[in-house]
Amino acid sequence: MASFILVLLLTILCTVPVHASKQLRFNKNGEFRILQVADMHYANGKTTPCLDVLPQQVASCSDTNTTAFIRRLIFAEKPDLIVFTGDNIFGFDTTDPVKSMNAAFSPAISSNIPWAAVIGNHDQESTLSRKGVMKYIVGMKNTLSQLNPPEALGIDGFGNYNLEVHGIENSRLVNKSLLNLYFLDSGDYSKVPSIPGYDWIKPSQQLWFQQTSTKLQRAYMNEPEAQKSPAPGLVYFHIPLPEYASFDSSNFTGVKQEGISSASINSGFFATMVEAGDVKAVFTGHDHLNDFCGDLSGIHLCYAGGFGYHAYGKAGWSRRTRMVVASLEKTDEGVWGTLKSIKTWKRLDDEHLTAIDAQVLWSKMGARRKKHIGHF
């Protein structure tokens, strides 16, 4: 009997995902580096043709170009987390979704860098449902992706979860989450007959977000090491919000080369984030020819730009990705403190992996200045 119990315990332990206890932390340089990969549209590897490339690129271009781009970026940027923001595979052209996901995420897996994913509107268009796709992702090596939070019963979608980024090992803030990452399933297509077009973030998801944000803020601002204001948060999902249409070329960094393909109704998630008070930026994909980032009511709304070669693009306009780097402040005595700034830029898949459009999304100094002006 005792041997049976021992075997049972070992079986349970062996089936617990390795990533379940993985804690994200700022690295020894006081940074946390996030690589966002949007719209890989991976299908069947070498046999999958590229879309919208120059004539001289057609013969030698396939899904493997997408894989090569990720590998180059990992080597160049050395991210602490890789985030895939949906349409990771293009289900309609995929003969085996499991095989396609294995190939699409292989650069992240082989790098041993933690990664997280949400799904878009094309991931489930093969033989797996949306739940089936997300369940498979959750079981993959090195991923921190989650199907849904266990405490959020009845939540809409698959892939709503949060990750905490704690202070540097052995620092005084080692047990505090200094940066909070929220991931949501923005759905695929409207299920309401009278509402055409794309899906939206539902009230149940917004309630989960509100409750999670409140809990994280309370933990951050309570003892031990109580802080005076909430830790910054970043939000990742696939389909852009209607508020992305608020910008023109005068008030964003980057380009807008197509319309904003958001839901045809506004479910109010942007207002929910503004009200929560901790979100500093939102990152989406979906519209491949847009890569801009603009500030609206204190929250930057950002696209990554199209990444995958089996996704529509623009011939001669390089595929691209978005980097986000959060940096900690450091005292004159060499003690690491709380978050100092959040910066972003894009990398192009050209000869030099050219970095463009660097900008500051948030800074502690800027937040203090705004608070002072508001108080005055």
Second form
Number of protein chains: 2
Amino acid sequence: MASFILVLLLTILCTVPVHASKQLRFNKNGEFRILQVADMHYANGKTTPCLDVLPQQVASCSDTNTTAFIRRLIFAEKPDLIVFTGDNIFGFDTTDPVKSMNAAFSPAISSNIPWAAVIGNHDQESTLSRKGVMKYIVGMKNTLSQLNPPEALGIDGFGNYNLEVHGIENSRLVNKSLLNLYFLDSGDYSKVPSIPGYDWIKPSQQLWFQQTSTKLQRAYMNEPEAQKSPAPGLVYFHIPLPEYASFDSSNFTGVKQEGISSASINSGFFATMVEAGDVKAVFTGHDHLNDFCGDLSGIHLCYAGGFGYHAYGKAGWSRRTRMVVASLEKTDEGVWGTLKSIKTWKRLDDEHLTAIDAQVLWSKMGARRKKHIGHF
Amino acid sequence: MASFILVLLLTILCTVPVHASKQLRFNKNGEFRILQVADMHYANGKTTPCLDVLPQQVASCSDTNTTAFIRRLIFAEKPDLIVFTGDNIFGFDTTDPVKSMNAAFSPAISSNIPWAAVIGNHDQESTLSRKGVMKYIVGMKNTLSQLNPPEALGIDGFGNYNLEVHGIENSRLVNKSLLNLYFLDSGDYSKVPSIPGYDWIKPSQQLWFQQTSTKLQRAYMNEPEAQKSPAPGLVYFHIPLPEYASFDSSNFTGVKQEGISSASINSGFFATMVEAGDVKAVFTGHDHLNDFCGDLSGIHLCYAGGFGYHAYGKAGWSRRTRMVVASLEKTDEGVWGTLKSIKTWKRLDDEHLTAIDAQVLWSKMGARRKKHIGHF
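Would you generate the structure of this protein in the form predicted in complex with another copy of the chain, following the form predicted on its own above?
Everything in the complex follows now, all chains and molecules, and the chain you saw is the first one.
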């Protein structure tokens, strides 16, 4: 009996820290910092050449430049989560997808920072299928990636899941999700002969998103610590939505240097997100020369810009990344509250990791103002 | 015991014919003829004036003209099914929605022809809610309308269902659905403050459609009488899809005399239908001055044109309806086969019920040719 209790105690002791470490939380500064790495296009490391770099860069440039860029960013930005939004490896050129993934994700793994990934349209171009790639990722160290939600049987794609970011340890919102992150598989290529081009997010995925959003909103707005409006949500996937084409330089921040390579058909995920009401921003990759972020009907549609050196780019136009920082409000009494703002900027892979295009994606004050205006 | 058997026999005898009459079938000429009635806008009968008619028509014109038009069409076209695609009554002006519905559907009911209805954006504007209106319709005589599929719990809207059209009585395809009809509730107005205008078909409805289409395709292509490609599907609802705006007069048949009043956001139902692969045409109403039909990625998007006299229209431009006739092929041995073609035309409410704009929506030969080309 005593040994049974000992085993039980050991089990509990060994289990709790694992779960606790898996639960994302706002850090002690009241922030949650997300580094987005889009389109690494990692192949075989040192032997893999860079694309579209300046002549003087060619000789010494390889996948290791991509790795070095992540390392510098981790050091500079101290993210609480690293999100890889697909085309993590460039399947066509990898000799072994497992080795490529191990190398591509190694800066995240060795940093001990939790990370999450979705897949793009190039990850399955080697010997592993999309399911194979995502399954391998899920088993890697320090990742919070999931293959698919266990309750959503028959969902399309691989790598649809959500993560909650709870309140600060020992605060009154310790068990509430103050920021919700959604990850989806936007597929690779259309399977319908009459529709050329890229794939799209399917009804099964949208229904899962909708149900998850409803469940999270209900939990947040119910006791204990019932809140008045839903916790903001951020959505990460690879291929931009057709609605990314609604912008021109007058209503976005950043640049558009190539067409929007969305699916050629609109599968309605933007409508589903608008209707859900909690999503404040969407982050994709896929188009390496676009890095803009613009507001459409209350949802910011953002690119990260090209990151990887073995991916097409533009010589002289720095590889880049997108940071998102969500900040909590603090009362005069020094008590941490709910979300105050979500900001974003980009960092360039230059000497100073120059930060550009800072913008506010959402603020509590702005949301209140909008609600107020809406009432009159 | 004898009385028990008698009751059992009587039960079977009384039950079977009801079921049999409810099962839609191709008629003895190998045809299935569908009359679409869009936007009756029925109010209170004789006392309700007509809109947008010629000065000489005003005095004698009322809702009864709408009724008379249906009667003439039934006599001329001998439909096997009458489909009402919403705005059946104009709620704002009806004193009693039940009376209005009784009157509006009376020509269908008294003809003893099966009929099906969906609701538009005006049906609930009187004292009954959308659910109330649809529930009332479902209980009416001779209708095959359904409130919602029992298996799709929590589906959005009211009046999402499908009907199968089986092979000719005593033919080898008597128990197969050779033509599948889908009916959906396209809603009324957006419930999202940041999105103005009309409502849209939701993920829950699309998932139900997708699952139903998959199930029907599997049944059709499996034993007994396994077929090589899915049975064609036709889809009926009220509000046109955003993709209706993809046409100009060079690639449709009919006219476009006003803008496309779709939802201002794309909820992806067109993509879902294209992916399902069985749908050959979509039929809506809503825009009374548009009556065109055009092919986009293998799916015809069709308007019926304005039907009702208490609905906006254009004086001198006849009220109209859309007919769809699906025809079976017959072998040299006189045996009925599967579908050969689906044709459509419109009928005008003039002296001769003039038929215009006949076009082929789908043909077995055309589909074979496409498949053949697709292989090379």
